[in-house]
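Just one chain is shown here, as structure tokens, and it is the form predicted on its own.
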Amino acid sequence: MTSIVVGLIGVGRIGAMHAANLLATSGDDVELVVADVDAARAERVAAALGCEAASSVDALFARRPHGIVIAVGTSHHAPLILRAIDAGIPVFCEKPVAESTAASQPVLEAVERTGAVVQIGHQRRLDAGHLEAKRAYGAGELGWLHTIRAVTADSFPPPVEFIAASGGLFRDCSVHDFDSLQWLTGQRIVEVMARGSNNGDPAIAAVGDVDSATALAVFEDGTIAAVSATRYNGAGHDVRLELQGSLASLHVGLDASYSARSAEPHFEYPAATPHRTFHDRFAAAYREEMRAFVRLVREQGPNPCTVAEAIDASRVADAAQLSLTTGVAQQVQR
């Protein structure tokens, strides 16, 4: 199989972390540039890797590569990926599209204009766990739904500098949620009603987030969701998903790392150390998105996740952080 060139932009954890994934899950199928704005960070990660660095930004464009990753801040993502939708190069760009989703409308409209190859960052749509989930349920084999509880529940909070510039927990941690929970059940969400409170660091309270919320969330066929989220889960990294049906349930993130215990005498569970990031448990789900991405780049695969499924669910988080700060339920507005 001839070997494509893969520009990576952003090497911080995650991106690091992506370009790990290609080199491992790819082989010598894909020759692997990276690019940073510190380019001694750049050098670095290509030395410990293995891989290319280029100089700049600029430079990797420069090399007209086959896929481009994107892994930097969000107030970049848009104008990167506008860039190579200009250039003609498939992108996966981390969630979200943008910084809003205002903001996220021309990289859509570019998209739609150009019919431009863009995956997003929505990993849990590569997980076993919610894959096998989502068959069950589109089988048939859990009857209809009458209750979902989705979580998301990070061991400890990241630095409150980034949790100013996040958009509100919804947005940073739920919008996964919402993301999967409309990709599973085929169906949107139409409304939320949300509560939040800050019982940990007060200087999360301060830059006008909480640190612990919970959304209810109304789907088109009036099935209803609850989605919790926490930054102070000291357990570990716990992320479940709960399908209730008529016919059967079915629970995605019980296996032996479950970050809980049971208060049941005589029964000692989970077996396992608990995880604790989102890294660790999602591991295989990274590794997958970054294989799925090269099926894209050379059109041998579908897109795990469109710009359009993605502002979608940001739409949702956008009426669950509304909701939270007005506490009034808000229609999800499109």
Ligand SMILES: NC(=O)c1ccc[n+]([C@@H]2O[C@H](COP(=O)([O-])OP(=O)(O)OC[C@H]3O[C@@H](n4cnc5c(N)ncnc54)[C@H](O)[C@@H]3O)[C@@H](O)[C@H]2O)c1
The other form holds:
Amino acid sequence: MTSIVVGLIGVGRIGAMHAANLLATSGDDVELVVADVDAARAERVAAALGCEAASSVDALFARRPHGIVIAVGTSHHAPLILRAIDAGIPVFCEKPVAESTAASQPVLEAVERTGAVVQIGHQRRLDAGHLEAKRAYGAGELGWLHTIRAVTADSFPPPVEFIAASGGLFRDCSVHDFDSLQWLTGQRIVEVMARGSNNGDPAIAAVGDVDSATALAVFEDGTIAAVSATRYNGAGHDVRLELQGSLASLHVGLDASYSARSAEPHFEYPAATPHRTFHDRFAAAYREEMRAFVRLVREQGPNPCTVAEAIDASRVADAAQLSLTTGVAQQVQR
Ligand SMILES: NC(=O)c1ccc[n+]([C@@H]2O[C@H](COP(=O)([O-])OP(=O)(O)OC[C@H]3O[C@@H](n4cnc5c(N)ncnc54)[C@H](O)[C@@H]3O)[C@@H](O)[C@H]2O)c1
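Please show me the structure of the same protein in the form predicted together with the named molecule, now that we have looked at it in the form predicted on its own.
Let's see the whole complex now, leading with the same chain.
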């Protein structure tokens, strides 16, 4: 297979991981070039991985890569996606599309106008457990769902500066649950009622966010999901989706590294060390995400998550954030 050049912009927490995964999953089929506003960081990551560093984002675009991965802070997503679309280059961009639904709109318009290829990083769509849940539900094995619980629980908070710029707990964390629930059931969430609490570091409240929250999300057919998130699940990183149906129940995330222990006597579960971060909980899904992007660039596979789908999940998160601040249930604005 002829090799392709992939440019990756932003080698921070998640970008450095995507860079390593691109090389690990594609071998000689991908030539990787990385760039960062912090050029020294790009040099360091490139040296560690044995790939090329571009001296700037402009220099990376000048290499005319076949695909571009964007893993910079959220407020820089939209301008870089639009630049890649203008250059006719397929894009993978981390979620969310932009810092707000309004700021995402020019990206959606550009995609619809040009037919540009843009994959958004909702990695749960490539996670084995979530895929099995989608298959089982779609095949009718669970019957109709009477109870849905989704949990995104970080084991420790990210830096407060990150939280301040994140758009809030529902936009930063639960947006993954809103996306996976809509993708998995094929139904849209139409109404949300949310509450939050602050019992951790007061700095989180000081920047206007909550450290824990739950949203009741109502689907088109009236089914209700409880969607919870926290920054303080000290036992481990816990991403779980419980689907309880009229015929059968299925839990995603109930693996050997599940972070809760059973209160029942003489029952040792789980066996392994709990996941600490999203990196280890979704290690395989992140690798699949980069494989899927390379296939997309080669026009050999589907787009796992489009801009329109990601924006729709962001609209649910917007409604949850608004409900949190107003205390009133909110319709999802579409
Ligand atoms: N899908 C997931 O599970 C997941 C998990 C974590 C983060 N994210 C998303 O990934 C994005 C990055 O998050 P992170 O935690 O890696 O952030 P980070 O701050 O650790 O890394 C961002 C990197 O981008 C660089 N950068 C910033 N602006 C730039 C620009 N204009 N041009 C070039 N480089 C630039 C920074 O120097 C830094 O190295 C965020 O949008 C976040 O929402 C997604």
